[in-house]
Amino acid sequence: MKRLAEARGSATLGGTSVTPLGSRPALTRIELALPRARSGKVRECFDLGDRLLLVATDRISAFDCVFARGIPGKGSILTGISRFWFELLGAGTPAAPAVPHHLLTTDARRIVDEAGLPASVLPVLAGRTMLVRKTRPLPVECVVRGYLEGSALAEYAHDGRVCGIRLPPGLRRGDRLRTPLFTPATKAETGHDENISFDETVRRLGPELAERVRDLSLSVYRRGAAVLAERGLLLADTKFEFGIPAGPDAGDAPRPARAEGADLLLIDEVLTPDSSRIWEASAWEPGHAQPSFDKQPLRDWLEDQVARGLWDKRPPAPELPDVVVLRTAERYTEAYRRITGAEPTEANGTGGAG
């Protein structure tokens, strides 16, 4: 791999907020002396030529609003969970082939060295950073649903279909589907993604690539659901992103699909609380909303603010109180513990794949 010795510089930490969790601040903004490829709701992406540096901040969003106050440790939690899944899926089993992915390493020391950054940025990057292969992301969110919830529930209530797929009548909120469904969606720059049919996916990707991402998405969902079931958890639904390996100057548009399996990589984050609905199996009770291992404490508080006429789900978002930050941080921490089987402090280490 090419070392970017010329890309030296420093990092600055901003937008922090101390919470009842202690003296550890929430990282809501990061600047590195590297070209910035893009900035998402949670992750900052820096361009290293044939690779990308993904730094997960502690920012949190809900109802399409990014809050000024972050959730301490959230970025490390998400990175640690993704690393767990990338390593597990990438290893494969006799019954399930390895899934090619973009992760090269989460070792902050290696990342700092290869990016030509000073050692002083190690505390900032450690635990929340992934060095990945650069890809052209496919312009489709690959969503798989095993239970009826979210936008699928709304579609089903309207005409008994989800992404054009007819479902049996009489299903309740939270019911398990007979078989997991591939329900793709567009990638919206702002606002909500929009569910699309598989025929529309074929139009956007071509028949070969559309079938490959559908089959791989369903396979990864089933493997993830099986692992979580061993931990007493249900994978209600999740979204995956895939990309095609790209050169140093590649844009975001996908090139035509090729036949080789190695040309399609699992990218971004995998089976985290931000990309998935994960439920407690012992508490599953169809017919109403299920407790989730995600930002549910934040959503519950926001819905209460709306019900009391204090917010209308439009920017600017209200300031988060200490108790909501604390409860949300605890929920993410418990998700890390339950999914990986390790203590969350391990998410802050500098080890990892590679």
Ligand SMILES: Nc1ncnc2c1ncn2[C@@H]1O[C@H](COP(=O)(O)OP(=O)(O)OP(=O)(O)O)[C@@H](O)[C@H]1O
Second form
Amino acid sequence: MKRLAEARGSATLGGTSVTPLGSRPALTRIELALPRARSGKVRECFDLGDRLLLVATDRISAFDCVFARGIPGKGSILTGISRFWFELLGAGTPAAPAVPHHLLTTDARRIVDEAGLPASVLPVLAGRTMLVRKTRPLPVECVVRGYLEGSALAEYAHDGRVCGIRLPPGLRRGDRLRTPLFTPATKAETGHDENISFDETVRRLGPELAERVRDLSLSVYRRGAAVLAERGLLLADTKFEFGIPAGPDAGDAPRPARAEGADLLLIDEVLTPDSSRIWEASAWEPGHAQPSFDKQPLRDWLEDQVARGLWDKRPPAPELPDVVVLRTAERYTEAYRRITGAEPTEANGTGGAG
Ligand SMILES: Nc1ncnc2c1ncn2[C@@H]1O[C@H](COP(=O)(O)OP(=O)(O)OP(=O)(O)O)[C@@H](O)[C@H]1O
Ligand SMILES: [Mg+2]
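Output the form predicted together with the ligand next; the form predicted on its own has already been displayed.
Let's see the whole complex now, leading with the same chain.
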């Protein structure tokens, strides 16, 4: 986090919006002298031919709205947590094979060198940037659920099924499922992702790839859930993305419908609070909504705004007060500590993944 404070002094980055909050700024926009491949809700992706620079900003979204104010340090926290998991999963164990993934390094010095960027951007990129192998992302979000919540709960309430899978009657909100379920969804360019059946996944990916991503998703979920369980946390559900390595000119190439036998890489972010529902095991109580590990201060405040008729959950999102920003930042920092077992200060700085 020290490096983020340093970034505040960096006036060299045109378009970098820095929100002062005590001594800690939030980074919500970033301009680099590189072609931008994509601008997501949280990440900015810059194109380096056969690699990408993924910069996690401090932007936060809730109820599909991205807020004008960022959460100081959130981008570093998410990058640090993803890096922790990529290193863990990439190593493999006697019981679980190594998972091939896209991360090349989080070492900001190496990234700046390889991207031909000026040293002045180092403090801004440090901690929040991953150099990754560029892939063609599969057009399916690989969701795994161990507990009944979110869109799965809504589907179950409607017809007792989730993504075409029939579940036993009488399940309550937040109940543990008998076995983790692979519940894929479309990767919508705009609007909500839509849950799809496994048959539909086979139609989109072909049978070989569909089965591989299902099995890999379930196996990564189980490994992640086991590690989190040791830390007193439940992995209620999570979303993985997989991609097929792309060449330097693959920027706008159509996404593959089928790619039998192709390399498959785990991409994007992994098992972070933004891609997962993580619950405190000791507080788990089915029958109602579980407190969100990270965004609860934000959600509580927003629900209060709605209850008071000050917001209708549609854009534009309200301006977040300092106290909500601070509490949410504390929650993300705590999430980092709980998940990785390390302090966020130095752990996710410029030290690289190799
Ligand atoms: N190795 C990779 N190759 C190609 N694209 C990637 C790779 N890793 C991640 N991406 C893409 O980069 C984007 C990350 O940006 P971000 O997470 O902000 O976007 P988003 O997915 O629109 O938002 P959200 O996660 O809230 O749905 C995603 O679209 C993801 O598919
Ligand atoms: Mg994303």
